[in-house]
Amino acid sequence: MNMSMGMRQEAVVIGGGFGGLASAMRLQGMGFNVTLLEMRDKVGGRANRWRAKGYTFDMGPSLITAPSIIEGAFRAVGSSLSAFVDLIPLDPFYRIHFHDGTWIDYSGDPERMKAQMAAFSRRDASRYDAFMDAIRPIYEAVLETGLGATPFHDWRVMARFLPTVMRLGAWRTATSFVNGYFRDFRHRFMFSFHPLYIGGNPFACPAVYLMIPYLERRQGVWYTRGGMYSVVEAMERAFRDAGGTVLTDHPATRIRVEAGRAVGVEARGRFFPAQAVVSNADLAHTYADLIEPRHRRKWTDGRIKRLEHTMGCFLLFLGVRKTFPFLKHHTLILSERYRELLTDIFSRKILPADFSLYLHAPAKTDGSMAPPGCESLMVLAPVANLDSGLDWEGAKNAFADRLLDFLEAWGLEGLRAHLEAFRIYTPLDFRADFNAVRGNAFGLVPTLSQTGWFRPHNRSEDIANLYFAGAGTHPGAGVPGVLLSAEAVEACVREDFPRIRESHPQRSAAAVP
């Protein structure tokens, strides 16, 4: 579609998570009048916040690994991230506790890392630099050359990337790639678990996702004062300041299609006309529930049902009237039966008898997240999605009790006796609150068959002027991934609307340090 110079047209973005907010900011900066429709009473999507009795909890993402990518969304509207939030570097990034009582403080300092590794295997420590050198080209291909933000709707983009994948061995599974460098189980876990951040099984997803350890080393791991929701609030404010419109309590009920084109969105009995529609909602939900089947030649109901969705998450939010000094801001607890536990979750889809857990204790860094002398803990246990058939309403309290028993036995003495705020969140809540198909926590599984060109594209193949951001499209889940998907949406829209006048034509792309 061509547009005359100086003409401002309408765009509608469905869903106010990170991907939707970033898409809205980028299109507003391009020159569209953008309306963002959010189904809940506040924006944020899975990056939500819960407050109770003086405790504040981030309910989704809890760290930043690529501040330069976030900065790009702010530059799109002539602003900057630093004008709104206070970024705090974390050191260590997280402490990893192993089943035998040992632990490692994981950081971006090569010498400290090698010194800790040498206590368990001098040979492994000597291989640290070689491993980082091996994954650096993956990082450079995805971020420094812009591949992560490049739409993969053209198979030739994938073809240009394949030689790099083959040369680096990035087609192998993450664990097999890492195991080629390290022998000690601690080091094998420490450098291969990162795909779990985006809902992938490290024993099955491709090693291309091992760019994350290098990303952490290169750009660090950060926290924002006030929690991750402060970034959501900053993005909303910057978007509104640029002239964008946010409508909460407006769940989209239909994407209207005429003559093969998206022409607007229906929500709360109103029609919002648009020349461009972006959905940051769950991709399978968007296609199956918001678009009539007659408009979907490729993404039929049958094809949508065959998509593989990620695992779920079982979350506990615990306001505790005491502190646990040995916890770090981010703590991982690894089960001895780690591989079998992931098989239970991803393949057998049953509740494991043991746990591998992630604990977030933000008051270690930011005292405003809990009353003095207290902790606001989030405990995350990966679980199967709703394909398991488990009755979470009937099982959640017993599972929570098992988790609390485990944590007290592990070292959080007095946890139950000092609980002041308490909340359980299950895959049922993900489905109810975010229309997450099968209660998935991270969209689509990042398997080889759902990566790059094989993943649902940022531009709809069925409907003109319809675009997708978020965890279900390219490049994938995680805060950097969904923000890069917004960049990919912008690239698609620029191709389709080449003559639109920019609101902020002097902006420049955020550089990766």
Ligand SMILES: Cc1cc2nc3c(=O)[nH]c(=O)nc-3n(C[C@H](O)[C@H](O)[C@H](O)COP(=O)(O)OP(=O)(O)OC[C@H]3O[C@@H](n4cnc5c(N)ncnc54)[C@H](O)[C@@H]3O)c2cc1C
Second form
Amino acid sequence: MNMSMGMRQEAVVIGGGFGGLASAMRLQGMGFNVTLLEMRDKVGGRANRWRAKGYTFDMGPSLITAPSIIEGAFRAVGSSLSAFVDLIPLDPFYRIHFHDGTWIDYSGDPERMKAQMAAFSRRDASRYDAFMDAIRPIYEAVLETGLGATPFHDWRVMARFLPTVMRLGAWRTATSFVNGYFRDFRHRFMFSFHPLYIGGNPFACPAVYLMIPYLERRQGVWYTRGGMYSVVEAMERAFRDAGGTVLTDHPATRIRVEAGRAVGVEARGRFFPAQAVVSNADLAHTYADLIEPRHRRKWTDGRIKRLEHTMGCFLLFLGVRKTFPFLKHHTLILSERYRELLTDIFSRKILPADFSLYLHAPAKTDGSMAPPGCESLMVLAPVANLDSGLDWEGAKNAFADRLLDFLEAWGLEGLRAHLEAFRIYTPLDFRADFNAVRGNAFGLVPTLSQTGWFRPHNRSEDIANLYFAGAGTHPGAGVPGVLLSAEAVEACVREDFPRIRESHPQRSAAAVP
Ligand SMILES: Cc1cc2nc3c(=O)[nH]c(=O)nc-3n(C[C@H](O)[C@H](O)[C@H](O)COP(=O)(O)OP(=O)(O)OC[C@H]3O[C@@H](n4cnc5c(N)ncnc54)[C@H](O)[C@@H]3O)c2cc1C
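May I ask for the structure of the form predicted in complex with the ligand now, the form predicted alone having been displayed?
Below: every chain and molecule of the assembly, starting with the one above.
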């Protein structure tokens, strides 16, 4: 029996990334007393923030998509995102610069999109509507019929979804799906690259992830004043207001298991008893480092080693005493090589000579992110994860120099001469800061063999009352993905604790164990 009438149940969430915060809010809203243990000095996880010399940088996610999914976490504690932040729509969503000097302002407006596309290929422009019609049902299946938030711990859920996947062609690779509609290299890129946002190689991951471009078109791309971290702060506030407890500087060191059940978590020499434990830390770290092997029949060390982790990211943070008018809030700068560059990163795991980059320039929208007349730029170069064997400590300065040379030659003249704040962040930092075992920037690669039923489940198969939220579990990485994983965790916990709603649906004051 999981419930004892009259006493609130305790839940512990390990890790305060978006998935952990949302799980904490949802379980608190259900009636648990939730304690969130975060090893760092602040919550947010990969959605981290750095401030220096008047510049503010989001160090991880920067594009807000699917505000309705974020809203769901706030609703769970009787709150609302709009009580904390204002959402500002971005238009265009981003500017994409191609290697030949052409560019396109990518937006959700079909007529403007078609007009720009027609300059490159009239035929492709005439196919835009058909393509959107083809990916709409994928979006509907994942988001509107709730599959993204449905736990896939039962193969029958997968079996129910399979006929739809087959009918929509969503099992094909994202690029082969897109290439069936468009011929111009620009259009082939701009409608297929979105899986990269969640660590997937568009040439290898299934077209089911093409729900992302439809999601952007349907729900828009947004920004909040103060950057993405303002959403993290809002979630932490809403969770605390609902009676939840956040303990930072509390690395979990062990999940205690008795008679096959998780009974609590050890951190800083204390034991936090719990009826339900949710781990938002990377799955490989949770199983390998926090749970003794004798409790793991399925998730043995060998199985964990075989998991395929996503690529890494090399990040530069540049506080620049200058503005660059032709940069948009979000900008992509592309190399001529698409498939080959991704093969270098995902398969050969080598440092390529050319770059495809993402730049974030939030001061374009929000003057609070940099001093007047300045830019706070994040430059993201996708790179192989630590499986490459590269010594990033030795290589990072030279790589940063190459990037700065490239950006200055590309058009950001005087970048070096005007630098006021500067920071390099490599896959080694991801490993050290977040226990990302391979220095992976996201979670597990979203290939067919790591999707749906085949992805690690939201409920542990080895240990009762242990759940997983975050980028390494179903449905996957990206802020919307990890928020949906928290919804899936809530569904599992509701199944396992059927009486919790009846007992304590109301909010209560915090109770530190
Ligand atoms: C550079 C970059 C750019 C991105 N851009 C976007 C974007 O624009 N839009 C978008 O939607 N997504 C984006 N993403 C993806 C998105 O940020 C992530 O998928 C998401 O934030 C991951 O959330 P998570 O719930 O998996 O938790 P994580 O962020 O991985 O957090 C896990 C938390 O667990 C903590 N932890 C680990 N081990 C322990 C332990 N033993 N004890 C206690 N705590 C522990 C860590 O400190 C961390 O706080 C980006 C990611 C990166 C890296």
